[in-house]
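Given as structure tokens, the chain that follows is alone and in the form predicted alone.
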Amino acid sequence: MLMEVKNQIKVMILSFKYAVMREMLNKVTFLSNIIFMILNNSFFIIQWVVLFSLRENVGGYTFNQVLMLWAIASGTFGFAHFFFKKAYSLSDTITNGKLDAYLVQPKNVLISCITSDVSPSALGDLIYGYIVIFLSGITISKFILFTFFIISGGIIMVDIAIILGSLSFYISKSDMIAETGNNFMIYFATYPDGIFKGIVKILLFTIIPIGITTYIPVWVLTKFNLFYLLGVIAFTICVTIFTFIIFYKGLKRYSSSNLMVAKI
């Protein structure tokens, strides 16, 4: 069992390595995508600077907490899209029979698929997250916690993308559902949870788990709470297990398109 896991990790690293090498064939484009994404994200902070010049807090958040919010939101997005870009086009991969190339390989189909491509601009989001968290003021312990939340939040985002993408095993033309669901995971992540009330707030901690990927991490970074930290760990593990179950149950319904495409 341990040997299989070790081999799969090696394969995943190689798959990611080749994906990065493909993108870096044009180094200027690769680097410019990263730099422009960092600059693009920086402009959004300006609106918060202006807003906090008019009032002390927004939705119960101070300016420092908003910086943490943006750092975590940007970092999780960057981690998910840079390392697991293909998870966000899984619906198209399934609908058009593009899973064939992964089914014939002696490795985990899902992991091989979602790690077969990268998004250079997403690396800019990830770097931006670390820049902002340092601007907010950070200790070594908070840096470790921040990195953990980036990874756990990114994994949850990828899990949601896979679950939504796996709907294509059951529903034709479900790509719009997947796209809408993934967009929700982005739209709400950069706003303080205090501005949301009632059913919307409940949804943000359940069906659309922004509360787990973004809000709780901000609370923990602001004031450490072991219960919240363990809750994030438990949620991440449970959702990941559920994701694999959903995908592989759906895979039994997959119809090959007989595409002769090789993946290295």
Contents of the next structure:
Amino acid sequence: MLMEVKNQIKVMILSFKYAVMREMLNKVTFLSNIIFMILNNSFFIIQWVVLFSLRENVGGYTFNQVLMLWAIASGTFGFAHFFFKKAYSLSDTITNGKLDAYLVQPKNVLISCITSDVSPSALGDLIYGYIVIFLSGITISKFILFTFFIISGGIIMVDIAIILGSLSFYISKSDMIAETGNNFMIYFATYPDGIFKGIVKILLFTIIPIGITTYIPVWVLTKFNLFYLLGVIAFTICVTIFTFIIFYKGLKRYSSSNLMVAKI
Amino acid sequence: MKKYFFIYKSEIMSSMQYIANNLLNFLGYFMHIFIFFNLWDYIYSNPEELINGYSKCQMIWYIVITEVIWVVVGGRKLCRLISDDVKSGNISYNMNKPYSYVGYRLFSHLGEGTIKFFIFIVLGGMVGYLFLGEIPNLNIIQLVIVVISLILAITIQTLCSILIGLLSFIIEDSNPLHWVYGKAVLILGTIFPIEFFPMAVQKIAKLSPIYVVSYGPAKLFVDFEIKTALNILVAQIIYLFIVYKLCMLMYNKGVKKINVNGG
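Could I see the form predicted together with the partner chain next, after the form predicted alone?
Entire complex below, previous chain first.
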């Protein structure tokens, strides 16, 4: 079992390595994608400077907490899209029979599939997350917690993308549903939870788990709370197990489309 | 002009097949409006309060309109399409056709966006009314001027995206430039009216495309004044002419450098 996990991690690292090498064939484009994404994200600071010039706090968040919110939202997005880009096109992979190439590999189908490509611009999001968390004031413990939260949040985001993508095993043309669902995860992540009320707030901590990926991490970074931290860990593990179950249940319904592709 | 009208009509017919997709896209639009409704509801402690000359109701309607332009144009996708055409050499297939590539992309994109525009403006209006219970008081002539301004804004924004896409002739991948341009329009004209920024920024924004592609039509919808309307329409016509000429210049210069290997 341990050997199997070790081998899978080795394959994952090799997969990242070759995907990055492929993207770096054109170094200028690779770097400009990263730099411009950082610049692109920086524009949002202007939005918050304007809002904080109108009110002292927005949704109970101070400017520093909004910076943390942005750092975590950007970091989790970057982590998920850089390392697991293919999770976001799982619908297309399933619908067009592109999963065949991963089925014949002697490794975990889901992990091999979602780690087979990287998004250079998402690296810009990830770096931006770290820049902003440094701007909000950093300590070693905060740095470690932040890194942990972008990994846990990123994993949850990927889990949601896989669950939505797996709908394609049951419904054809479900790519739009998956895209809309994934977008919901992004829309709410950069606004303080204090501006939402009632049922929406409940949804943000359950079906659209932005509360777990972004809001709770901000609370913990502001004032450490072990109970919240353990809650995030437990939620991440449960959702990931659930994701694997959903994907492999769906996989039983998968039929190839006889697509001939060369996977190099 | 007849051939471009035919391209426009074909795209409308084609997009009629994807009305369900547009309705699903509307969910995303609805979420944006919902978030901003909550945000401004929090910022405005009193609905009658004026912030930089705007009431809460005006702020929400402003975003309802600017978001329609933003979603209908979807410039990022168009820029990627053109950039890919240039990078892959596919643009060469359009060189020997009896139409201009810029005209083809413009009318094809406008055709694609027409149905979306009607769906979003009607449903967006309903959402705005649902949240606020009132709509800005405009007579029929003022409403026609706002619609003309909206159409011009969508056309100019489409041309701006084409222009940035064509920059791929110079720099290999122009998509990142569109991210930054798009974000500038989003922050300085879509989310906030330009009155929310310091005077120096306002002066720059009024000379930039932001004034004609985002701020202009939304400002007219929430606070119509004939003098402002004339200013905005004249600025839009000037911008339309300049951006179209720049697109043609960029295309004509770019195709001279094109080098396609094999096929």
